[in-house]
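Take a look at this one chain, the form predicted on its own, written out in structure tokens.
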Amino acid sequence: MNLCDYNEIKKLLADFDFRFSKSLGQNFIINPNVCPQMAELSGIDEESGVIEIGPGIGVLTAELAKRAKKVVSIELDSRLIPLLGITLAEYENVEIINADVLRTDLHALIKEKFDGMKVYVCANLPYYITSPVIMALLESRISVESITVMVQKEAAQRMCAGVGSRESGAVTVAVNYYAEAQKLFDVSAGSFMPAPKVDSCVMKLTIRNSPPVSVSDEAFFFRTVRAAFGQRRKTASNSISAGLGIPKETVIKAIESCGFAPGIRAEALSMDELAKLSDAIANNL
């Protein structure tokens, strides 16, 4: 079965009376070059375990199964489970779990399914859950080597931007705190069925052994970062003051103590400078 052939997919879906769900952001890949390249660049080998999120009809799953020791795919849509049983029947190293990844204990899953293996995440993520899933994976600090995902091109550009650049935002800082982000290749809208309105991009997040900066209070650091980027057209002092609910004078005092201009904007601050500012604000409260 050619899972990248439009007519074969159409017949397969008809056989199972399957209709695409807009609410689940379902777009199945039909470009035959994308998934092999994605699986190859993820870094997995025959001793690896892979967690896949949202396998769809199994196009990427099959490529992962050819290269990895074991693949566990988490699929929310129960309608796809019997279909995947057909498309992935030849792969004995694939296990499909009907679950919501955001409600799944991935620490327990890794311990149960991948004992002793190096584990990777590789997935074509629905646009609507891109940031929640990526941040959940990073913040949970699950034991994985890297996260290779296809996301909306604009989201990839933001996450892979340099902290301190005009494209950076709160998610840029968060992603770069936990991982080294790298854009791998773009994927056109026409590579999907049905075709979305925007292009996609495959990116790889290589998990850091330790954060690139040291902060006195990690939770407060991320609260400060979210506040700083919460109102991008305003200065960091105005945004942080409003976002944290503290006097503007307190924030300006902290900014000046760091040697920054009072009117500086969050996007102009590097990771080190954001960490320094967060600690300075905390010390002034």
Given for the second form:
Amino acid sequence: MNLCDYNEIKKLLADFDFRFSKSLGQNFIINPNVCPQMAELSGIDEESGVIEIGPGIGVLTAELAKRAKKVVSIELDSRLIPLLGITLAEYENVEIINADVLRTDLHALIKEKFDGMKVYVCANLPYYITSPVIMALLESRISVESITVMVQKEAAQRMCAGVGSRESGAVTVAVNYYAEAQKLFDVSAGSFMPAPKVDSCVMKLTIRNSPPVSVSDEAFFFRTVRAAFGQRRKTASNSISAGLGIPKETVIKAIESCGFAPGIRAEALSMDELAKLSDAIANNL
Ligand code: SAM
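Same protein, different state: after the form predicted on its own, show the form predicted together with ligand SAM.
Once more the chain from above appears, this time first in line as the rest of the complex follows.
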């Protein structure tokens, strides 16, 4: 079955009386070039295990199944499960789990399904939960090699921006702490059925063996970063003071002890500088 053929998909969906759910971020890929390219660039091979989030009707799943040893796809919409049974019938190495990815214990899943394999995440994410999913994957420190995902173009730009650049934000720092982020290719709205209002981008997060900076208190580092970027038009001192609820003088003292200008903004600080600043603030409390 050609899962990128508009008419075939329409018939399949009609057979199952399926209506797209906007609230579940259901936009299915119909551009035949996208999924093979995504699967190819994700780095998987015949020894790999793959976790897919949101298989939809299985267009990316099939490309992953052709290249990997085993694919486990997590789909929340139970209406899609019987349909996937048909579209993926020829692939014996695919397992579909009907669950919410944000409520799935991925440590346990990896142990149970992929014992001894190198594991990769590859998915065309539902956009309403892009950041929570990516942060959950990174923060849980599940044992995966990389995360290759399609996200909204603006989200990819923010996550793949250099820390210390104008486009950077708290999510840029968080992503860069755990992974090396790389934009792979853009995908136009017309590549989906139905077409979303936004353009998309495939990006790859290659998981680091260790963070690029060392901080004395990781949780405090992330709280400081979130506070620093919390009010984009304000100086780092104002934002951090408001966000952490500590006196501005304390923050300025820490900023100056690091050798930074008192009026510096968060987006001008590199990863090293943000780490130095959070440690200095912690020491001044
Ligand atoms: N992979 C398919 C493709 O590329 O055509 C479909 C991608 S579509 C953008 C997102 C998919 O994620 C939908 O199938 C949707 O039902 C599913 N989904 C939405 N929320 C989810 C969640 N919390 N956990 C797992 N799957 C979810």
